[in-house]
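Quick heads-up: it's one chain on its own, the form predicted on its own, in structure tokens.
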Amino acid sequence: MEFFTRSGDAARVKTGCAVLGVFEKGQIAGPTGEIDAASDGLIARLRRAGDLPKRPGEVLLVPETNGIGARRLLLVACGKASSFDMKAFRKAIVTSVRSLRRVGTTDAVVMLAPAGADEYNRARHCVEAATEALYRFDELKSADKQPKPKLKRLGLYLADGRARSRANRGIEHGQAIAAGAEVAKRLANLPANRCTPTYLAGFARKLAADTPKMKADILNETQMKRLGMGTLLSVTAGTEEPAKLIVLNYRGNPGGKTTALVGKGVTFDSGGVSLKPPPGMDEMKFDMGGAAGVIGTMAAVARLRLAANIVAVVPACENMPSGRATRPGDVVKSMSGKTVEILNTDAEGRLILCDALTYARRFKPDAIIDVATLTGACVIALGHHLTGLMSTSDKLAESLLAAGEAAEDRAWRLPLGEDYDRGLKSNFADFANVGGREGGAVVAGCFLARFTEGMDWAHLDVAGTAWKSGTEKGATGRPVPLLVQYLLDNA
């Protein structure tokens, strides 16, 4: 997709198709109005005909007009005026992409503005959420793939010329998220005898290889043994597919601060020996979002060339059972040498993420960010709509949460403490991987702080955001929009 700008006179604008928002009470106003009063009030006949479009999601397509540039008209509910936020934004977008997706059209030009945002969030959130919009997995389909969109270009429409130069970067930074978003979403939308860790081994190889400033390094076993990575092997042990350990570190600003992105990579998580009941196993394949985000978030930085120093670590395994595999009871040995007595095997992504966040240390990192689906209980918590952030540094914390509400990918933050650590004490071994059921998500929040002593550490629990169930089965491509975001404020 192309995406462009436009200014000037709303009514000369030529395009295949305008895109213009409808108000409760029918408000016509700024290019609605340059276009009803140029077309001579087609859309207040429309309006007294009780014609428009009313509750937000509706559309109305007017296939014909005379007296304006635009072929056609998409006229788009958008609730009330005051209420039009960026958001509100997005979802038109979407809804006017999707219902362009139908029409004959090639080019369409969005004349849609959300209350108070300037053009360079107004093009980057319209860029997002038109490509989201137009996202399909297929390509494991052999028949009954959707035709591609006719729509190849789309436009916005800037009141001021002036500001065409914040919002082509807009678009700039817009494209880059999309595109890695879409990483994120393939990569955990690929099925699990398709996407193993050797598959995403050979991804980060391809993309550092594309980038320049970026190196990838693969550590095998054997190597991971000789670190003294136990807690991540004893995930790994119960399966035929070999464990991966994939560095991509990025040097934009030689002799800056580093951030390092640490993501949960099980491709498939059987829960092990403690497993799974069978209903909903078929998601088990997206308990590498964490994994997918970090490594669609070196994407879009390559793709930006942003000024920045970043290294993203993705232990990459399956949890299987089988006779070799990792037993309730059994006390394995972290890199770090704290001993942990792993009480339930489907605990097991905290368990490969002590051992990475250890070894990211290595880099010297000034924030260390790790991304896992890690725990029902956060979705049990937050539902689908907010990331769990968990912090032990409130200036880290604080500048994720705004990260998150400029991305439109929000988080919220959720408590760590003593309280809640306690319950990891173990009779044979340092501490356990669980505790009890009761505050689950900041219990496996606490286990990881015990690995992350003396950093400025953040945990992003991805459970309810990384993908969604039911008829829009599917990766979401999140946190991708909010660790840009935060990297965007940080180079």
Ligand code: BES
Second form
Amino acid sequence: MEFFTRSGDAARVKTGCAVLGVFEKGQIAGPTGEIDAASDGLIARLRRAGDLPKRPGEVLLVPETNGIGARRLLLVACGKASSFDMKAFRKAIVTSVRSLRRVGTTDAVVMLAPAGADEYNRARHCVEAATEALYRFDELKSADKQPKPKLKRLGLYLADGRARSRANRGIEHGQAIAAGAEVAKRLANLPANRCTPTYLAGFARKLAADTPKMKADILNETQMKRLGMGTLLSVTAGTEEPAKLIVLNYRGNPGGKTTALVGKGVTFDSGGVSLKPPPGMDEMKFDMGGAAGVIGTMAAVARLRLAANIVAVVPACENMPSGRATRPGDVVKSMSGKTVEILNTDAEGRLILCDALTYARRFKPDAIIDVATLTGACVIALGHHLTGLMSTSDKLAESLLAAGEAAEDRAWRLPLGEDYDRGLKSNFADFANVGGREGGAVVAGCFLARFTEGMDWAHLDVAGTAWKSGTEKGATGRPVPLLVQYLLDNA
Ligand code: BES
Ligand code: MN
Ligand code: ZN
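Can I have the other form now, the form predicted together with the named molecule, not the form predicted on its own?
Now the complete complex, all chains and molecules, led by this one.
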């Protein structure tokens, strides 16, 4: 999809379809008013006839017009004018673009505007939402591929032409974020028999090869063994699929600050010997959602040519049961030297992340952020709306929360601390990999905190937000928008 801006008299904008907002109380103002006036009160007549769409999600296509530049109108219900915020705007864009899929036009111009938003953000979120609305994962379907939508060009109407350069910047950022989120979605949607650690490594290598200032370094199991990554290797022990430690190093600001991103890349989590129950186990192909988010973020960074230094470290492996698999009760030694008693082989994410966090120290990051589909407990705590954020740094936590707000990809802070950490006590090793069930998201955070002393570290638990279940089953691309926003703010 191509995006552009248009300004001037709304009634004269030449397009296959103008997308107009209709509010609950039927206010006709702004571009809607200009179009209404120029088309001899068309919209007021529709309102009197009771034909205007009412609830958010509803639309009315007016297939022919008179007296205006737009050949068609798509009227979109936007709810109350006062509560038409960025979130509602994004929903209206998704509804509009999905409706336009079934219309013959190749271009359209969006004339909706959320209350109080600047044109940079309006443009950016319009691009993100429109791209999201058109996303399909059909590369593994041989038949019934849906016909490609006719819509090729989507414009944003600017009431004030002077905002054009800001809007264009919003389009550029929106395209980069949307492209990064699509990378994350695709990698996460691919099943585990295709998206193996080796596949992820190959993808990262290609991204680096295509990107100036980005280098890929892929470590194999022999190299990991030499580094003493005993906790990571204990997770991959049961599978035939070779594990990889994927490192992407982007240096867009030599001499400047470095941010490290660490993403959990369990390409399939069966639970290992502590086998998961069958229902929903297929969704554990999404257990590399953190890795997908980090790699997607690097793809966005590459496209933006961000003036920042970012190192992505992705421990990638499978968690499978077998005669060689790690057993509950086994004690393993992490790269940091700390020993861990594995009481539950299904708490594997923290075991690969701790070695990756230790490895990331060699890049001397000013901030380190890990992203992981880490705990079912986080889904119980926050549901599917907010990502769980834990951090030992208030400053880092606050800037990540703010980034989530701005990017419409929100997180919620959970605590850490010794009351929770005590659950990890072990009689046989330095500590165990699990505590009790209560507060499980925080206990997992405490486990990771034991490997990040002295670092500005934050942990994003995306177990509830990286994918959707049910009829809309599929990856969401989160937290790519949050992470890119954080990097834009701190670059
Ligand atoms: N990948 C899972 C977490 C998960 C579960 C994410 C369900 C999304 C939906 C993780 O490896 C796991 O199995 N965690 C265990 C930890 C427990 C054994 C302490 C969990 O959450 O049950
Ligand atoms: Mn698990
Ligand atoms: Zn897992």
